[in-house]
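Just the one chain here, laid out as structure tokens, in the form predicted on its own.
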Amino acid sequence: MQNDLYDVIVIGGGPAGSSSALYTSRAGLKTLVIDKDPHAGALGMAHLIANYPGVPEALSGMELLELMKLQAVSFGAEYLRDKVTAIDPDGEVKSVFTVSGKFFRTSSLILATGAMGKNSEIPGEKRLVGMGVSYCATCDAAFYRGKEVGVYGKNRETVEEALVLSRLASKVIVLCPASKLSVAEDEASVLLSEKNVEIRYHSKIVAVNGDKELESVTLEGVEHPLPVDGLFIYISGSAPVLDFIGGRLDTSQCGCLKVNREFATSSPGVFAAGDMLCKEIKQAVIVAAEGCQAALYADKYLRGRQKPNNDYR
């Protein structure tokens, strides 16, 4: 057990998390980040990135992720390994609760655990993510110019994110496990109109097959695999990482974690960033930038300010 009082205790590592931990503990406020494990996330799974501001060499996803972690540290910022189980938000002091069966107490919370919530079902997909697995054609489709890719999905990201591939790969080839697309004709259309991509319906995908990258996919009821150079998978989507908040905050109807234009959460000095609030448009810049908005607010209700410290030193 523990008894030291936090003021801020941030609950997810990736872009977000960090980035609160960075400017939470740059204002002086104690503070400990919790993340079950970096390689969970979106960006702990990125194989290159590319096009981070102010990272002029491609780098993976965990080494991002680890200059962050090591600024925030640098500044005073605690991390843990382990994963939370549950968090009581209400009052003055508010509690979490992890699964090695630690307790820690803060003067608020920062939830940014992100939206991957997506449980692998195919054999092979999970130990090849990285490596030709994606799920994020606006991150790594720049990985794939003049390769052949597939997307694997029927609803309107399985389209949108085709749409995306389409601009860089030599060829797209849509496997729709369904007999159609889960979206309106009109929007069918327009995919269907470029000349790079092919639409298989009842293509449902039963192995990602490769050892040390992604060399090809097995369909259900088809002899041989189909080569793909990179697969993105988009049948069951993303869902808000959730499960620890136990009903204690409010939450949309599709299941989302309301916030204010502060990143309040409906308990007072609760607050959230990044992809657990179900963005349209996911790159870990924008989340980072959250994640700094979501501290600056903590530092507010903290310290009982009328406006939130603007300073970019």
Ligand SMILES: Cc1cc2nc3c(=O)[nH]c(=O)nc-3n(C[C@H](O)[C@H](O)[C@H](O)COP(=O)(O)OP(=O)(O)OC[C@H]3O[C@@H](n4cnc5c(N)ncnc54)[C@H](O)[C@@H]3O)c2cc1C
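Here the structure is a predicted model, which means the values were calculated and not measured. Positions refer to the first chain, counted from 1. In this text, rigid core is short for the largest set of C-alphas that superpose within 1.5 Å between two forms. First, how it differs from the form predicted in complex with the named molecule.
- Relative to the superposed rigid core, the position of the CA of Pro225 differs between these two forms by 2 Å or more.
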Second form
Amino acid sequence: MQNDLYDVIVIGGGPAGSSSALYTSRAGLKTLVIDKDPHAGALGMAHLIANYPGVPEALSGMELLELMKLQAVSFGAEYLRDKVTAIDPDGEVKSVFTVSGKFFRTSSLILATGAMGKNSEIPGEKRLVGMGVSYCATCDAAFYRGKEVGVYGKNRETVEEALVLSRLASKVIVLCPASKLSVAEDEASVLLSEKNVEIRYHSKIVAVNGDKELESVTLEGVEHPLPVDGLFIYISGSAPVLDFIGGRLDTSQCGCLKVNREFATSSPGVFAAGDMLCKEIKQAVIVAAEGCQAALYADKYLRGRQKPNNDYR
Ligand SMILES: Cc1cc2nc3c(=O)[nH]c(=O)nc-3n(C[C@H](O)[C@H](O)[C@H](O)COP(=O)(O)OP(=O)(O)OC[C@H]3O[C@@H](n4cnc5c(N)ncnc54)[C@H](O)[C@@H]3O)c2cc1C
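Take the protein just shown as the form predicted on its own and give its structure as the form predicted in complex with the named molecule.
Up next: the whole complex, starting with the chain shown before.
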């Protein structure tokens, strides 16, 4: 495997990477996907996915990932469990180095390592992820129809996600750790105009409580825990996973990888897709579509085509 020259190496086997691998392997390109640990990706952490088109039964993120991988493998893609520590993106033949000491050569690269939440420090939070604790109202709001939820944070994402929840939950309590939300006043007033939304300032969560599922949150300086059915946390945000790039590719001001409309990075033959790119909406269906496009543009690059191949075989 190590001495071979690949047509495409995909770094990251989440929905963006596996979708890329499906298209490149199906196009007859020799494809290797290197993924450090599917459980560590955003989809791998998702408890229930009920909004992926064509998959009507809700299934876990890991189950959906396994289906995507099986489909790519059925067309010849190889998968390797390893962590990429560095790449050399320049020249016609690119290099990939892994933590286990392996080295691979490839004619093109598709980067799809996603974005990761910064570590949380609230006791109990990690244990109850998927059992009441969530980071994505767009994904999970439907599970809280008619229920009372907390939304923790002060940024724009907090406000937007609280609005999404206000359409389904019976009550939304925004727990803002500061004296005000860090959004423009008119944005905050849109939120306050919702009858079922309450904002509590100076509310710092010090513990997330519950045995098998979330029951309440403890607020600093408040004697009795606040009962909630769901807690949506936007306190730390997430950052694109770019550590293995070593500054060799252009990034945007907000820290995500820069690509053009063909999903090409600043180095010819290196493409990228998924949550590592700038985007307002992070959803599996969106990144899978990006993975498809990155793959078709990689095929165009490798085969010197004038246009991507849109042949529906
Ligand atoms: C809790 C939660 C629930 C969600 N629920 C939904 C939902 O219901 N519906 C929906 O559509 N979307 C949902 N999302 C969003 C969706 O999961 C993401 O938008 C999507 O997974 C992003 O895909 P990606 O392929 O870009 O990255 P990821 O899914 O994060 O995959 C990146 C992969 O790259 C690997 N990787 C990272 N660094 C390296 C490295 N150096 N070397 C090798 N491999 C590496 C990771 O291990 C991972 O497997 C949810 C997200 C979260 C966090």
